[in-house]
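Okay, so here's just one chain, in structure tokens, the form predicted alone.
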Amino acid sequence: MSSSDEHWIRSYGRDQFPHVLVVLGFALYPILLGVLNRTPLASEASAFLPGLTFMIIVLYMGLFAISFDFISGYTGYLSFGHAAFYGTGAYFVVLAANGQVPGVPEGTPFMITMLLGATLAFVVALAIGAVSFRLTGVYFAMLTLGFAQVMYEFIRHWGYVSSNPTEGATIPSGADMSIGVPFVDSLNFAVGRLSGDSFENVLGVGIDVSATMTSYYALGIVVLLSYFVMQRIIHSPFGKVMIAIRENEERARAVGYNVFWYKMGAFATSAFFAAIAGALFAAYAGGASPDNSFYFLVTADALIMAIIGGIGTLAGPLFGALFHEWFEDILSTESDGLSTYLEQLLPESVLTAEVAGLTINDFIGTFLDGRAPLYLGIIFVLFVLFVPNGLLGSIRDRLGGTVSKRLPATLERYRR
């Protein structure tokens, strides 16, 4: 190997160092959580760390938020109807599992139906974009929202989907929702809350892998590959034109770029990966409904995650999703959150003590238990006012460039 090759490998590895740290963090998290749950800190871990089911939500919602950022953060065109593509991917794999997609036989591997659903979303985005990109700014955003709402109402009343389309459709019991290499059983792992694969005594070292953990790692691989494909596009000449459109569309047009088709390509690509996120959601949840896939508030969640994480950073929305789901988890009524922890920690005399006519126990139930949406709204407003560049964007500002480029040099300076 020549010295130039060694230099390139070393430079590439240094640039990808932050990504490696993030991937390792996500990969080791279930193990760390399992270890903490077997220590005296188990109650604190349950109260302040997100459970594995919430981390799975981080993965597919994080991918959806990243796909939203791909078009909105890098071209400046806010896609308020992005849930249309998320729902397309979700419903396609559900209908395919039920044998209701013409030309797609029942039993087709999930990986194939996922890609077919993403391709359909790609085509739908071209159709929507052909109309929507005639406008700019808030008019584009509202037009995409209008298209999404039309699809939402259509799905809610489409009897072909199920006998009760308002409630959605489910994946039939026994359907193979496996992530891996199609038609190679040893390289496929079933995902799902109740139907995923589980493994005992892995490699003979006494480690058991639950169905939830299998789903977490399987979904994580798809999300990781999707992220790196989008990152590669952003750093390609195509991505440079996307950024040029965001910075000054008229100048990009003046130098000879056909900005309409670049916007169409970016929009359709973002729809492709949004549909993959929707397919992952449906496979894990075992179904989909109009309200959890096509509804405009699904896009609103992606917008919040992107702004908190840093819009225009690509990786930032994943951290925004992590923050969003962590906050929901600790204030959730469905798990051992902060309210449960305080009720177990504080003595009965403190819980029954009254302050302004309310006992401490009533105060916890009123202001903490299940109040995540209230506080997330407040946090969102604070981020918009005081941290407009989001978590990752602010770090980039601090370092003077992207984390992958600046962090190694910054660490080396402190090491010296």
Given for the second form:
Amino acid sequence: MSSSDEHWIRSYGRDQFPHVLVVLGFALYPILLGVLNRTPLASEASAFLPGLTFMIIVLYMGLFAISFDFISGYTGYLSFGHAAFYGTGAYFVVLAANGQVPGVPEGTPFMITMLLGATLAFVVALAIGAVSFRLTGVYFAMLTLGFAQVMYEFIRHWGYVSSNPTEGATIPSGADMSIGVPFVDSLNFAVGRLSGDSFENVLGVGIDVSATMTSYYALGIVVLLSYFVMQRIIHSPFGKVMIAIRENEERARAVGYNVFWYKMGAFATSAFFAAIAGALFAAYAGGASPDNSFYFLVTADALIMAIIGGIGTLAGPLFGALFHEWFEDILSTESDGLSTYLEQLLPESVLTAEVAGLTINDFIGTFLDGRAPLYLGIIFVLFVLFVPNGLLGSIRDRLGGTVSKRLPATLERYRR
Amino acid sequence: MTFELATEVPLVIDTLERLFQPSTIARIIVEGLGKAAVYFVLAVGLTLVFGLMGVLNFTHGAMAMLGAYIGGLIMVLSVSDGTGALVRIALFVVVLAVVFALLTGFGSAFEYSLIRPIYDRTPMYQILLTFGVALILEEVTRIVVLSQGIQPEPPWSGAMGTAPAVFTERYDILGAPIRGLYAFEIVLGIVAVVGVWLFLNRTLYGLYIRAGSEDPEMVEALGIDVRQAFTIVFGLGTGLAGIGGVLLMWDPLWGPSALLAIDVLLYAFVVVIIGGLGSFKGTVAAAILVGIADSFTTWLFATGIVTFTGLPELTIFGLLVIMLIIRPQGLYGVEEVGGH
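After the form predicted alone, can we look at the form predicted together with the partner chain?
Let's see the whole complex now, leading with the same chain.
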């Protein structure tokens, strides 16, 4: 705690110091990447650092993992069907862009459809929660999974979505997917892998902002806002009750809290932000398919990110997502990963050298190329066994409190 | 969608008329029981493990996948075009035994080395650990299978092709053409039900399981080495998953593929939860219920009465949700089983 004679702005600013650092890190990263690409280290940078497209995945998957952690890490109810809400957000936005949602005219700004989709997910979560919260533990996890699978199977075969529902639906090319203030053109930035806004020579200082970069910053702002809303809820009395439910639900009830409605509120809030993550994903990817939105493995990804980053710490899953995507990136050839780097670095004679009937080239192709799930699985198991609190949770344990509370004091100690 | 009396009512009458023909009923029941047998074998290991330890084993599907591939490998290596049907069936039985032994050992080793250290944590960590191991098993299988020039998905047709012709042909039962494999599956399913029943009711470890699913602490207090029982039962549950995988090897709806790791898991969950986690009787009843529902909705779709392609899957998961809404503990489950 800060001393009482200090001005509150000062102490507040000090509390926010780690947040500022993280936000700055994310904000400056594309610039760092751009600078590195002009130095002799360019090939190393593209091999070992996550590319910008992967950083965008970090943002929306990070938000999804945070929302998953919001319910699973803070109330202790494992929401195994969380992909249902992510999918709801994604499909709502896609269908709205196609003018297929009754009552939402075609051309409604993305920001509005995103919030509408999130509200829908909020309502769906209340319905699912009303049934699921009668049960606890494994049963709750299975019930939410069951609901998600029903929605997955339904959306996979629902002819209304598109002519080939198994492949999902796409956003029409003319649709305006902009993040910003609705109806104010100059404050709107179109996002999308292919159709985003790009700016040349920004402010006349010779910096070009590519479409990917625009998407990165626009998504980043939404993720940041969502994070802070969730962070405020966790630190509010409501959040304290959520933690009380996790620690000892019987006691929380005995103290007089209506735990059922607290759980419902937490679940619906988490679904709201999961849907926002889904909407961001759909807007950026230009569509959604059942397998990358409603499927069980999407929840599984969030779970892995939350565990690695630190379940029960709100920012942890974002770092888990960063780790996850960094791994995916360096182990894929899509954007010059490790295998491409090794193939260029190692001389031909080494690559074709045989060790036990296997050339190094085969080895790279078999064990590195696109094998991220294998190593992530191993790392995940090691985390579960040996680092159950995850990255951020373990740092907190070491510092003896949240990073924002403890970091300044710790730094102070080292300065002397 | 609007309900138009003039067209809908005749359609309903027509459907009922077609449904109550002997050929339709025979088809739905025989196919349904065949599917039920598969569902039972896939799910029973999961329910045994949960009943005793309260561990929801997410590697279950991956183990079935391993069983399917190992079984397929042995069959492909030992069967040639000229091999007769009886020899193939005899080989199949041998494969069942081999896979059961291998996976029982593997499952026991897995429980002993990885799950045992984390029993004192919340059940969530056992879910997470087994889930992570399932991911690893699936990826390793993909790598190995690919290195042998077999596509991990769609299913491995080479292994499916080792089924004897008597199983792939269709036979006329009360006017309905039914694949011979279903009869074989029903027989194996009955053997599995009887076998597991005998194990549970006539052996010492069966007694431990039944007692442990009632009250694990009391069992421990009576001086029984519950940890050792855990290891053995986990092994047996894994072995049963492997047998389920071998059963899927010849089934044209499944077949050995990397997708089994998740598909089997999800279907096994449905059966186990509808039946009641940890209940043997419930698993039998739920397998029959899900099997019949599956064959009925497949029939509805095949005859064009319902055009929604995902109907069987949707129905099965729908059954799960409906069951959990009206009876959360499942058909024969005891509430709060497994000590949490």
